[in-house]
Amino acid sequence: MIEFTLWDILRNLLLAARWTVLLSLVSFIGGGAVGLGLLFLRISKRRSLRALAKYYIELFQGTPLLMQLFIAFFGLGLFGIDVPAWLAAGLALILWTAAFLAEIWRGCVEAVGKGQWEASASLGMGRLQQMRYVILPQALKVAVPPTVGFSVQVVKGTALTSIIGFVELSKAGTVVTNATFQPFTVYGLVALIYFALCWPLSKSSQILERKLNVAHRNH
């Protein structure tokens, strides 16, 4: 029987954690790009575009991420499309992240006073110019803390991708446990690694929120 040292276990978990980090980054960056597009649709003057974005957001916020992963992995297979687990995981997480970021950012844009819209319109700015030069710079300050805070949910959401076979930190924990028969040690280390990834993000979100609130009060 092969003996596994604590370092052997930790090393294998850290190697798997890189895929958790990579998947989180891809999901957050991709979700941010799609979410920005959804934001513009959500605040569009055209009712049909607003409705389209609203239904998308409600669909992805109103269904479990687990179901979305299953559909991305098995659903496309019904049409004869072979989807690798990493691709299905990335696609599902990007679409899920986009729905939440779009709604977070919509709230931040709506927090900007209507007077700012009217003032910029009086200067002859178009819709895109209003967003670029007046609204988004102000909304960005409000959006930073909740956006950073939501990134913690994205990191934790990657754990669900193990259900479709993507080998990230949680899946690696199961594999290592089956090999070592040390579940307490393995899952204890898995929890510590997740904490090491998520705690700095949570803390930075709190610090940013406190700093921006102070700046806003001083202003």
Second form
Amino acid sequence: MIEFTLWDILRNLLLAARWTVLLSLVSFIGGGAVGLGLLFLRISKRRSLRALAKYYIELFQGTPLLMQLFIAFFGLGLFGIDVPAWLAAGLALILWTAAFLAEIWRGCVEAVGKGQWEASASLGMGRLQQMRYVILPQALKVAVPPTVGFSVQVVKGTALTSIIGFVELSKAGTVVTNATFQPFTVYGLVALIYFALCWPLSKSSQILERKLNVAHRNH
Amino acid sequence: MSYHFEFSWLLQYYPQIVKGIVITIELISIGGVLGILLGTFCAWVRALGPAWLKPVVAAYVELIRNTPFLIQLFFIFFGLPSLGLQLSELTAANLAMIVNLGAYSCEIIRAGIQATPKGQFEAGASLAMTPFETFRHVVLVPSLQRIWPALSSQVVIVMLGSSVVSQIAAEDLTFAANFIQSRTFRAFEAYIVSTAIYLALAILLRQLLAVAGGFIFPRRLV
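The block above covers the form predicted alone; next, return the form predicted together with the partner chain.
All chains and molecules follow, beginning with the one already shown.
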């Protein structure tokens, strides 16, 4: 039997962690773009558009991410579309992230005082101009800490893509365990790598929150 | 390209689906109650507890909140046996859920405790209550009431996250969906139906917690 050193294990896990990072970035950026679109629907003047966005968000927040991954991976395959694991993983994570970000950002937009809408409307601004010049710059300030905080959920969410066969950190953990028979060490290391990815994000979210709160108090 | 939906396949597998639903409900019932208890204890430690215990609980909370539930589950189920601690699938699943919810609810409940006005603690002390008695009889219930909506959301999130326990062969709803999928190759139907059941369970659980909140906290906060 081949002996595996701790370094062998760690090196392989770190190599796989690149895919976790890449998938997280893709999901977060893609989810942010879709989420911004959803946000506009969610606060639009048309009731039907608002309802559409609301149902989308409730659907994606009210069902397990794992099920969304399964439907994207196995379900689409049945239509004759060949879905590789990375595509299903990216697609499902983007749609899932979008739902949460849209809801977080809606809260931030609503935190901007009603007077701001009225004032900008009284200047003859259109809806898009109001958003662009008045509402979003103010909402952005409130939105940064929870958005950074949510990125931790995205990184952790990518772990589920191992179940549909995308080889990232979690999948590598399983594969390495099967080769080394050291589940305690391997999963311990996997957890530490996730921690190393997520903890700085959590911490910076907390620090940003404190900083922006202080800025608020000085006004 | 065309696909014909055929949900009748699922009918013959309804015992598996029902069993899956029951196990998912069992998991969240046990995990929910014990997780919130653990979270309450940890919140007490972090806000008011002995100084030596604080860093231990802080480390636990940070570690759990910054690692995926799947890895926590694998660590408990596959990793702990090498320490001589062999757990059944369901016990491991429950333990993982309790540990996970414990960390998240700790932070939520702590926020509730810290939002309690200082006068409440002073009032308790003036009645010659010990700090723990003040916490238990004066502070705890209004604190929970304050954060009940956030806590409810977290319980729903943990319920949805429990779909992962099928990966260690705990026979929950997702396990049933996978089982049917592997027998019938009707992936779309199996997953759509189980997703719909999860959605219904999530809505139901949310309502149930809202109603329970009304019973547990009959008095309005002032």
